[in-house]
Amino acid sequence: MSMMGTRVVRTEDHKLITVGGSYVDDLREPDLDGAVHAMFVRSPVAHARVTAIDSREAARAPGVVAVLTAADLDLDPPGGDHAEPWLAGDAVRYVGQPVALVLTERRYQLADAAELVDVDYDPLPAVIDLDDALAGTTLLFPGTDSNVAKTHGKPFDESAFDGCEVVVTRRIVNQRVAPAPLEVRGAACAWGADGRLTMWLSTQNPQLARDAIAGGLGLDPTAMRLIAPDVGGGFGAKIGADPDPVVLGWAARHVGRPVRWSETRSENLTAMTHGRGQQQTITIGGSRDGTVRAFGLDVVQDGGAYPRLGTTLLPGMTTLMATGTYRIPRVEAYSRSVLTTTTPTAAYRGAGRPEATAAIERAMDLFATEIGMDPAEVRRRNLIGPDEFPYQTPTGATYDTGEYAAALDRVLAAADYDGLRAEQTRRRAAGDPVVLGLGLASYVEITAGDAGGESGRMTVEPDGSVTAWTGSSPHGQGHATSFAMVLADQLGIPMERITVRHGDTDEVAKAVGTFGSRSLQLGGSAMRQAGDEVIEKARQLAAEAVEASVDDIELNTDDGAWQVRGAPSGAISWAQLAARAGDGALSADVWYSDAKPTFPFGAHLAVVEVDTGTGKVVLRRLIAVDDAGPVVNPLAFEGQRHGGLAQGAAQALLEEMTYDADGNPTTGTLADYEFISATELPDFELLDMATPTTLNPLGVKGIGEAATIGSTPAVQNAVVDALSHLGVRHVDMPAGPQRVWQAISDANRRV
């Protein structure tokens, strides 16, 4: 019997809910005995010219080690018209920017010491403004002609919507977020005798990482060691890694003692980069009878200060995935990547396919009220058919496999959506103040896309059991639990003699990690060939124990045993056939290379209601399909499903990183940052439906992102329409209670 598909409570859990993880912070190695403690002095302003930095007074504070700044460091600078200095030396672009590191014997003496050094700001005026960062009437970086740091496509063309009975425009707003991981950020670092720096990290990717610190500190990869301990949370701000821990190495290096560093929550909040942001115009075009003809996609996107992934990633792949589920003709995709001071941008969760997703799933809302059809009966009759596949986006996509009207079908039937169209009827016809609105959205993604491999490694030990090493790197996701059921599946060895590693560059060299949710698809292959590899050399060594032909050999996955075809009396088990084979001589090490991107997709539907006299929004239900193709955990897949469901619905209705005029975050504690939690959330209703793939052995989608892409303008969308009736056409995110109040008595107005 096959154990893909079983509820297998995670093998993680256990030590989560007892002991607990151990994190960074919580780090007690004998290499970091004698550690000081590191703390950033960090840029109260938004844009200035430093003119003068004075450390004096607090490198005489108690327990202060060094205080060390841009000119203390005699690391080569990163290069190119936007560079982002390991410490702000000449100028500061954004609140939170790293001015000094302040190191001190005991935690406690940091903030003290960090108050005492004394930076002489000459402010320059702040560009806040998608559109004053476009003017270019301020530019962050002098010999430059533009804040423009990046486009995509080319500018939109008009005529394509030549021909179109109605054409609808609209700007809106996805707005900039705040990661905020469980665990902030965090590093603890020590030079060994041998000259090699190891560094303890929370990210998740512990090799590019490791490249990415040794190549700013001058040394080859092989001179370093990065570990990844427990991590709590990255979202996609964890990607790779920062400046930061740069700064931290060369520190090391330079007092010739062990490091540690964490930040504050504060810090986390303005300093760790944001996800989102971008200013979309949509524009849509088509038939009275509901068929869309083209669609028009200009974004600006908010890179922050300086160009990280917030600059490339996101509106590459907002432009690729911007025609969504619907077949339309003719799409003009065009974006271009601005700076602005303000915290640099790169991955949040679905970093540019929840941006692509909430504008076309707005434009079909706008484009079924111009026409006065039913939301669901335009998205229906324009949704890609199953027997077009793969099918080809005019953006360049080739999706694999779907069944996009079908999960739509089977949304709608599941919520009962004609008898909520009732009820919101008769709810208008009564002048009830609390107004029923039904949003939809269906959603394609792209799992996997950076199309690159992951690396696997496996030995059966002469006990019997299983240890395996994998490159891709959990933060929450449950990959020791998914992996082992993936090879006790495929070896018939029980899980819980299978263990699996990960996080040490010393373990696992090469790797690419966990991100676009490639780990199942590309880090659960890479088990599976290895297994496969393994697999092959015990059939021969059986063939050898039991002197019989190969070809008669099988492996009894029941027993965990191998035997000759229909003769279970004279098995052999791993465990003996692993001590016959002698140390190491069951083992594969493989590099899983046939990586091609999956397309996971869906439909969600969210019911809200909304107070009009007040503009409180209560999300009452949202029903959800979300397709990644046959599920290895139902357990860890129906977690990963919540936890996208509750961010995209937090998107929706609550969060926003906000600046004043001057550069100043509003939002930069968790008294302003709003956050979702169980009380602003229904009971989820989650709907199966599982459409494989062909570009993977395990035939699997990825699942970690999808459910956040779906949710985000259903949610939305439901706010709108529950208020379509008194004139309101758009509601920018976040749906806040002043917001939706706003828009009531704007439309009020207009009568």
Contents of the next structure:
Amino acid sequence: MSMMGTRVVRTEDHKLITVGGSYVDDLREPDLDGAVHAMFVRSPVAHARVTAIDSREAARAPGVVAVLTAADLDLDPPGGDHAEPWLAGDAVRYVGQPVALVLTERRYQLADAAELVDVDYDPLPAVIDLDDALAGTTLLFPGTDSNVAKTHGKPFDESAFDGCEVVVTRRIVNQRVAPAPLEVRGAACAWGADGRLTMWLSTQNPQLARDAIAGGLGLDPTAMRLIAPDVGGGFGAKIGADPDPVVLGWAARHVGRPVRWSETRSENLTAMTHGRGQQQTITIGGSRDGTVRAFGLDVVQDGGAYPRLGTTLLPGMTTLMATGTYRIPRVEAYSRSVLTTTTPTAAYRGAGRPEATAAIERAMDLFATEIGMDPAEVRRRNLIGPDEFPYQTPTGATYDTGEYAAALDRVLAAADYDGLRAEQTRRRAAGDPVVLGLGLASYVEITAGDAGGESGRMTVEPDGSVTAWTGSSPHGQGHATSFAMVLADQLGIPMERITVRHGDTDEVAKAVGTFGSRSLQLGGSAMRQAGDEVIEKARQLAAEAVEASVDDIELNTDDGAWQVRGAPSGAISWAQLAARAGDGALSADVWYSDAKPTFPFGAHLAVVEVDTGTGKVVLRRLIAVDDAGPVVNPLAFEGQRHGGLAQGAAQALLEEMTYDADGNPTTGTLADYEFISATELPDFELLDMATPTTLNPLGVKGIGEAATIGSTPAVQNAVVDALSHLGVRHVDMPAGPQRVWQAISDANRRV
Amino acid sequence: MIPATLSYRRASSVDEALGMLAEHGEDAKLLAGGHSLLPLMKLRLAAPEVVVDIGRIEELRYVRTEGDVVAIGAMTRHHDLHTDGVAGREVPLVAHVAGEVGDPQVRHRGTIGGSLAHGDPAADLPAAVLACDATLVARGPDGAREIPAAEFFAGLFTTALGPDEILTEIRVPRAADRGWGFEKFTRRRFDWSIVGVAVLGGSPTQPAVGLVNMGEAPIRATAVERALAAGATPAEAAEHAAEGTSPPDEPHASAGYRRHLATVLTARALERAAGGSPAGL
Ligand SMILES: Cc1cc2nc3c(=O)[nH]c(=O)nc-3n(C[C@H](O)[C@H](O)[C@H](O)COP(=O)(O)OP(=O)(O)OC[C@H]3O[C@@H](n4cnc5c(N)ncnc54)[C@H](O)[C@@H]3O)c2cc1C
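The form predicted together with its partner chain is what I need now, so please give it after the form predicted on its own.
Now the complete complex, all chains and molecules, led by this one.
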């Protein structure tokens, strides 16, 4: 019987939960013997000219091997108008930017030595506010004439709303958040006698990281081996490589010793890329019968100090997905990425799509309130129907498959939506200080949006076991389990006998890696394709072995035996075939290139209570359909949904990375940055739905980000809904108690 | 995240600790549970040259009745105080508040003595100790002295303790028959109070109200107490909760918001102390 769709406990978990993973900082590789320890000296100011760096005193501190600055680096500087230097040279543009690197014999000596590096900063005005950044009074890069580093879409055409009976517009914020993975950033590296650099890096994409770091060091990628050991989370912020490891690789060559680096939690919060960070103006127009006719999304994306993915790519995802699950004939979507003197922004779970969903889902509620219609009903009237797929959006996306209304209805039914509305009305009538709010979100997102390929390789060993290599290097998702299940199902070999390897560029030279909810659909499909090739090879061998026609040979996937159709007695095993084939011959090495984006979707309903006396919000229920096609392993699938729901609720209620007017981070420790915990979350109510895609052999879409995308606006909408009777129309995220109390007070003052 | 270089000394008795303090003078800092001091040291906001660890002094870990007070050893951990039978029966407000501090890890390390001696206006236990009119016992080179709670908290991170003194005991009047209420307002369950209110209820005297995070130091809501004494209803009296306070003004919680919270939470804590169960989250 196939194990697909069964709750298989992840094979990774025993180790991760008992002895713990081997993260970069845990490595005891002999190659790292004698390593020096590294710490970056980071800018304490947001924007300044660096006029002098005096490292003489630091160089004399106990254990110091070297203090290195931009002046020492003999690497080609990165190019472009807004080039991000390896180490800051004449200017710094955010608190946390690396300015120097200190190397010491022992780790404990680092902080003392780093403190002694004396940097003269000649302050320049900080640029924090996005409107200020747009105005360009202070330019971050001399020689440019604007802080806008990139645009997506085309400027807003107001005439799109001509003829709409009702038009509602609102400026909303999708705030900056910190990815804060459990494992902070870390790297270790050593140059071999052969002149090759080996680097261990906490990354989501060993091959992309290798190419980027080798490029920075002026190496051919083959002159570098990059290994991602266990990786303790990334959420998008460990895509590829930051500039820091380039400096480490260079430093190791410079001092002729291996180098180890692990940042502190405070460094992680301030210097690892942040996510989101959009100011949006949403405009929605339609008629009083509930039909939406036009939607406008005007985005100002906070790019931070240097253009990373948050500037270059993600706002394009936002504009692409602007219309969500709705049939809206006219769309205006435009984004300007503007540079500010803050930490650069990049991917964070959902990366551009949650921002789109938040915009359209807030807009739908604003529209519903304006025309006095229930938000569920307004959504239902505008959802794309199941018979309209593939659906071409006005922004250029082609949605593959979807059952948007069915998802919404399933959530409403499971929640007893009508009963909840009645309870809401009852409390309002009774003047209960604790009010109830219901928040809906219908969402669709794009996964495997990069449409790049992925590698898959496998070999049947002489003992009949399987070793497989995937290019999808995981960082907590459990690929080793899921991919083994795919192969076990296909080959009839028990998954205990299948080892999935990943993360070492010497074993997998070409790959893309894990981001954008792409792994199962691309990496898994690559595995399946490799499995198909091996099966065909095996069929030939089996036919020869039993002297039968190839067409008569079948694989019994219940016990992994090859047999003449209907004659199990003469069956031969994978082991026998592998032995017959000879060393490594029963193998396949494929590049799955038939990759097209898929569009998971779902509906979420959040139920919150709001204490009108204090502004406190408590999330009581979160009911979700997250449809990403057929499920390989419900346990892993639900795990992704749980994490996603939690992170979405966290953005809606708690998390925000903030700066003061001078550009100092004000939430730079975990005492200030409010991540969510189990105590703020209800039991999640997960509903099943599985609509396959036609675009890959497994029929699967991505689940890694989906639940984050739906839950964020659902929770936010619930908070606003709770207060709608007071005249509150919007509360920005995070809907912390002060902000909610303020909204209540303002509303009370208006009446 | 890495403290500056320091020497570590462990004391096994109060006398030994006093000796070490005398020896090192201003360079030394006492270490109890470490959950306020160590974070400061890791952020290099504190850099004592010598740390004198008193956290393992067994003679300072106890909860016992002595006549009409409950005596609590200064090194009693929050968890032990919270779960102590005598404390729960005789000084239930203090026992309850100890259980509201931080998260389980913090409660298994942090001590009541450290919490009070630190003089952090955001800490919870000082408000309870104030509301209970407890007496604090300190030992120094010249012997022991008693300090009323009302005179102990001097300002931001400053107390009546001298640098050569050790807080050894907290004496809390038994109050088994008095109602109490504690309202701790946080964003997350385990957070520090944005504002907190501790009330020791009516009879035989008027309710006493302690405020968390409403000024430079832990304080009593004297205006509320006066209003109650003058015959105001709890709801009316609670309106005075922010009078004379100077709460911190921060992005996530402005001074104005805190003043508002103080009134709402005081009303609720008073209602709770009177046996009610106020609506609210
Ligand atoms: C994550 C986290 C969350 C927390 N949340 C809360 C919370 O919600 N509410 C709350 O009230 N507290 C909270 N705390 C603080 C916690 O309660 C501390 O344990 C307490 O404030 C200090 O007690 P300690 O024993 O750890 O003292 P230490 O940190 O060891 O010492 C604190 C200070 O007091 C001095 N000191 C200690 N003992 C004595 C003594 N006997 N005599 C004289 N001086 C002394 C020390 O020299 C030092 O200056 C939190 C702490 C952490 C780390």
